[in-house]
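So this first bit is one chain, no partners, the form predicted on its own, shown in structure tokens.
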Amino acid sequence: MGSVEEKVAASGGLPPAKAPVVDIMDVKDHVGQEVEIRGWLYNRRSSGKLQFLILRDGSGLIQVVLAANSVSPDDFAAGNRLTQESSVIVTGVVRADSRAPGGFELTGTSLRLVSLAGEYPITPKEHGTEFLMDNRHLWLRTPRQEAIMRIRQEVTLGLRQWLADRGFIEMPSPILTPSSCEGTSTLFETTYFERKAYLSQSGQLYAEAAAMALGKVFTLGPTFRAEKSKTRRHLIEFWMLEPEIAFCDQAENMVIQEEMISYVVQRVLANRAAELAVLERDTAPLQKVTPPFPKIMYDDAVELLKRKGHEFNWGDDFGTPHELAITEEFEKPVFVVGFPTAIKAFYMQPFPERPEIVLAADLLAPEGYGEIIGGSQRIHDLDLIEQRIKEHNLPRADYEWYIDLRKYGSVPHSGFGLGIERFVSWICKLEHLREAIPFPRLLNRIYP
């Protein structure tokens, strides 16, 4: 009857491997050994009785040399039929070769065609942005996009690791919420059975509740803003990291941010040098990202902008040109501290003796990338949070649970939100956030 494995293979599954199956990134550990590579054809060229196949498997690229006298006639013929993105299983011996992609190549001993690809729409030639966005599901297969996604993973792994090492607990927050966090003008409304609900703008309010239980927490997940914006710095759906810390003031909050950001940037430099090279990223500016970061009061930032010729009044919020003008003065990310109360969220703690500004700071990245973090000390006084909810015309009934946090053991607490795509875009030096997320949602795009 045969084994279960044989029955699965006979029904259309993969055949038993002829040699150890390895990822391309790991072939360096198998020099002189026969291995099996499973992947897709990235490129090919031939010269009579020799074929040179460039395969990719998501972990890297490798050249396979297929010689007519080293494989069966059927295998050699199959190699000649391959089209871009055809899927194959190749067996061969790993050889070190400094001229080959990645420094190693495979001397092929067998080739099995899994699926012959049709005419592939994305070729090495230049394509327009809209064409690439329409084919985002295929565009992801290119070396540049693979590099960005690997750096994104390194960023999220680094953030989680840094926080976990310091006792933070990950606490998922709901995507469907009964109320807003950042204002009602950018809410996505939906029907939740017989009442209204909204897609989450932020997990912060729920993280505050969790911090009152566990002390130090964070949430990492998708957030949604119905902003009718087409700038390179906005997405409709994006991912945000939001730590929240009990018994923490704004000064400590900024220390946490600068140490965490520095750790992750240096981790990417150490672990993803190959991917940064694919992107041709100049890493010199990133090497300077070490604590402490410079800090400037909002008041002083206003004067700086005026000196540089910008029409800007105290009480205005920063736009891209203003953030660029500020960051031009610094080589590292810079904190702008003490924003006007009127332009910030309802939950932010006022400055002592200056109720017109709040204990909040935006962290602006250099090289023109602007705000990557917004953080603040939260209001912990019951009367003041009730007053703010009233002033912002928020429905009290939807915030009763949030008010409870000030009734039962309230403490000073702080937190911040870090936009993953903005952070990744800065590290990779991307022109647009759309490349920093696998399937971007933009004002004019929800496909694919």
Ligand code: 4AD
The other form holds:
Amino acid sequence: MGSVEEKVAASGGLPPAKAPVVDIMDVKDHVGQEVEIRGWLYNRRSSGKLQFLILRDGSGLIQVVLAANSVSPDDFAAGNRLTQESSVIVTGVVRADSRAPGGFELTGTSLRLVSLAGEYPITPKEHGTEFLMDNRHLWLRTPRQEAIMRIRQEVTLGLRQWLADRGFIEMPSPILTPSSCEGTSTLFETTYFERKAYLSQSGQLYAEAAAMALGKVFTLGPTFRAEKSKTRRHLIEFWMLEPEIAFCDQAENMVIQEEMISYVVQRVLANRAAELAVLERDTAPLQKVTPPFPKIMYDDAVELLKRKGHEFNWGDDFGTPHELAITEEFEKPVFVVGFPTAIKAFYMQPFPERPEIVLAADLLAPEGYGEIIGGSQRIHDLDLIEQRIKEHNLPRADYEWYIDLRKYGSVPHSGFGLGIERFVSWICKLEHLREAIPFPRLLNRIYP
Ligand code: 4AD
Ligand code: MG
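Having gone through the form predicted on its own, I am curious about the other one (the form predicted in complex with the ligand); can you provide its structure?
Expanding to the full complex; the earlier chain stays at the top.
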């Protein structure tokens, strides 16, 4: 008991393992061997001398069969007392059994109770949304939520991998900022010691500076919008991936987007088939997501909407019904290109022959999911960016550094922002964005 490691290990409250400790998803590699599983009771049934305990450990579910004559009487009694979500450490021998969920079962050899759970509020019966949201910290333990979170990780891993493989460098942007990026109406105000500050709406402006330093960059982090709209597509706090590329025009920007989105969708189909099955996701529409994606000018989208009976005028911004009407014309995500300058952010490059529209595109996802990406070519001309900052009534002093980027080796550059929860929602076909993030922040909710 001399070393620091030994002293700490002996104080941690976990008994020494009786057999190799294995995640449930890995029991397949241990058929015929005794293993130790550490998890929680998900469900149970018993018939006198036999108990059938379904355990979960976050990696999967497994049935443990406890027989009165194969474990000690104390262990058997402990098994009988287990309530839903009690934490346990179980040892047993792995058996392949095609009838078992997951294909494997454990013939129990010992059971240790770690903590007996009180009456668990979330039961297999149906619960209302508000109740589940109040219990989000517990709701996360259900197989459906687990599946969504695993898909979310596949998405962010896939995005990072795709970008890193192409030489993009991750450059985090600050969350506390002095200025706005996407208009002042949704700014989340806070204080920064003596002065006013805002939670970042977008890391883009910093990504632009980073792109002039490293060429191809991205930022992936939380962004904040004090959106007063209570829709199933808006979060107050959401995660955004924002690549930014020097010497890149809007045409190339769209190629990057369609290839990256297609890669990630196909990767989720390949690596997360089991999770998509838990969600009962029809994967046929996702299989069609391959580059290139269709592209339509905003002008033509307006005509399309009119033809379909929508009251929509050139210059209006799309609402959900409009995005729906456009996307149902296509099987793949579709780019709408060339939005009116007046309804877009200050930094977007105008079309050279038509200053009333900008070199910007939104990527609209199929199946009713609407905008998942907003992207554009950025103004690289010094005079024009100065003029826009003035026109948008932005305090110039806070943007001097941003203007500098146009003074010292300015180049055409482009980038885009992908809403992670919107992307995950579409892939998982969720009703509402709230399930795509562990702890959603909504207009009327900051708990838990
Ligand atoms: O279109 P947006 O506002 O674009 C930007 O912020 C740019 N600065 C991005 C860039 O070019 N670097 O937002 C980008 C994406 C949207 O397409 C949407 O997917 C997501 O961010 N998004 C939201 N997701 C959830 N809740 C909200 N309130 C969102 N607002 C935007
Ligand atoms: Mg947008």
